[in-house]
Partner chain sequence: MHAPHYTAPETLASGLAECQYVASSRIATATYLGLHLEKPLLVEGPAGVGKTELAKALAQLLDVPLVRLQCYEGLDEAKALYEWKYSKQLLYTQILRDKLGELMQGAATLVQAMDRLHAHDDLFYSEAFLEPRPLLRALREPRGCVLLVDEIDKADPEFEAFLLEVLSDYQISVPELGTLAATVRPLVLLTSNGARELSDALRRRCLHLYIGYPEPALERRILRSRVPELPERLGHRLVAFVQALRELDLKKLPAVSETLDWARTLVLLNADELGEDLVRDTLAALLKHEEDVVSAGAALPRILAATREAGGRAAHA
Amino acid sequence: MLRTLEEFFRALRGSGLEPGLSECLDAARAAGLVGIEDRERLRDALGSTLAKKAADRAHFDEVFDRFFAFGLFAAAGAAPDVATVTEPADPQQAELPASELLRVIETRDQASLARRLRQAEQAVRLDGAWLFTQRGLYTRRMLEAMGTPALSAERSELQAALDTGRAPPGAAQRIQRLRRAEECLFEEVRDHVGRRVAMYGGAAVERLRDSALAAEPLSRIERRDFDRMRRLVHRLARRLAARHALRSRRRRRGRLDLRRTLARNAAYDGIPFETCWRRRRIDKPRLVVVCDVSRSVQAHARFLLLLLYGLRDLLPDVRSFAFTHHLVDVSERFDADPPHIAIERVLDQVGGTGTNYGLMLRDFARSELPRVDRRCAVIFLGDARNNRAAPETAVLRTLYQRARQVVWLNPEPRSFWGLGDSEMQHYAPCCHAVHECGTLAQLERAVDRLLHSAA
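Model, the form predicted in complex with the partner chain [one chain]:
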């Protein structure tokens, strides 16, 4: 039982749930308490100890059903015709080593086959497999552990006897049966190994793909990877938020303000009835994000906006603007819809060609600049390709003097900055920091630095 549970935990880990050691211990105790007779009860008990979120619970149920499923012989047809496969009992045949396995397969004995699969699985340590390329190897090992060599040995022996003409009666049928059984067993084992590898290896493969995706240039991420990317960005936002929440918490702790305490308690003969605490006020910075959403940088804008919205817990006051030519305030749209829908909508409506940074900066000077103060951090995201229009660098310089921080994130590699119609060499001196953010990993570093200086 314990062995089975251990494997189940490994299957859970393989599927992406991460039960810790104490949870596994709880699960084992829980299983001991409720027993294993009632499948639903066992599932409830394991579920409440191993899946700690409502969303995880559905996931858990799926793994549970898959792990404790015995859908064997499904492909071979459910109704075994016992009459045709059990030939008149032949005492000599019954003694052959392969007979028992043959019987199991021919009579479609689910329970025995399941038990054998299980034993073989433990013998070859199938739970160590996690790459789909290992399937062939493990299938072969499993077949060996289950005793197919005996089947094929008997078959070739009979075949040899048949060739020399010294075969016992019914040898030809026997060979047929053995071959059918071998094929059937091969299919069962292959499917079983496939299911198990998918179960144990799911999360590892996912992690591999995730790390590859983080290093991929954002502009090259394909539409089918968006969902995965969105999860990645979400996780990143949570990690950043957790790290920085801890810092701001430390800063909130106050010290005893001796001077004010003494002053206030002068009336009580100096006995400190009331204490005063010196509290450091943490001013949460206002964040203004201005995003170029023209065709060339759309992919980057999508992920930056997503990331910043994930950080809303940490930075409550985030205002976002999008532009191709004129500046458009898109903050409200994000309040109305879930971020990913809102982002697509903004890209549809504001996106276009013929970027004009000068026009955007003039708009910014008119509507937003008066509201910018020392608590305000401004982020620009764009390639600074102005199509040779007036760069309006003066606006950016005023902003630089007024804001706490002006950060420019440029998705192009550094070597491209200033080439062609890029105004980056003019804009860069008017920013506190400029970062290259072509990949998710770079974006994470840039945002991390931004938060460090903002908090």
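Let's compare: the form predicted in complex with the partner chain is above, so bring in the form predicted on its own.
Here you get just the chain by itself.
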């Protein structure tokens, strides 16, 4: 029973639910109190200790049904109950004599098969499987643990005897029965292993896919992965917000004023019952984001804006501009629509080809540069490929002198900067920082540095 519970906890973790050690101990005690004979009582006992939220409870119920489901030969009758399949298992008993295994398969004895399947599962440590490529390996091991080699051996002996003319009466029919039993058991065990692997390895596979996607160049992200990327970006925004919120709280609280604290607590023999803090006025940072939304940079602009607007708690004052040629203020779109919808509309409205950074900088100098002061940080996102137009670096140099910081995020590898029509060699000296941001992981590091320097 305890081992079954341990595997159930592992299945919950593999499916994305993360019960802690104390919850698992409570669940084991609850299961010991209610017993395993009544499936619904066991479900309620485990669910009340392992699922803390309503959403978690629905998740728990789904995993519980899948874990304790042994729907072998489902058409033959009702599935065995929990007590049948969680009884103390001796892995050595999983293997049956050939005649007994043949009888169990032919009569479709679900309870007996489920019990043997459970024992074989524990014998081969199926809970260690998490990749679908392991399904064949574990299926073979499970079949061996259940005794199918005995079926094969008997079938081979009968076939050899039949070939030499010394077979007993009914040998041909017996061979057919053995072959059908092997095929039937193989299909059932293979499907069972597939369901178990999906349950144990679901969360690990999802994490693996997320890691691969975070390291994938943003320009290669396919549309079918956009929803997953949005979830990744939201998770990334929450992580950055949590990381920098503590620093923000410390900054708001100020530093301990030792002299005033000692003076105020003189009546308590210097024991600091009351603390005094030095506070300084905090200027809320303003952020201006200028994104190249031409086709080669659209994907990077999409996820950068999604990330920045996911950090509204840390960056409440964000103004956004998009350009291919002329600068377009798109901030109002983000006030009216959710970020992921606003971004798509901006890309449809402003996106195009033939980027002209010089024209954009002249527009910026005319409309936005007078508003830039030392509270303002400006982020440029683009590959700096100016199609041989005038780079207008003087505007960027003036901005460098007026702004708190100017950051350039370039999606191209550093080795490409300055090659061909790239103006990065002229723009980089006019920025406080330049970062490569070809992947989501690089984008995270760049925004993390930005938040750190803004503190």
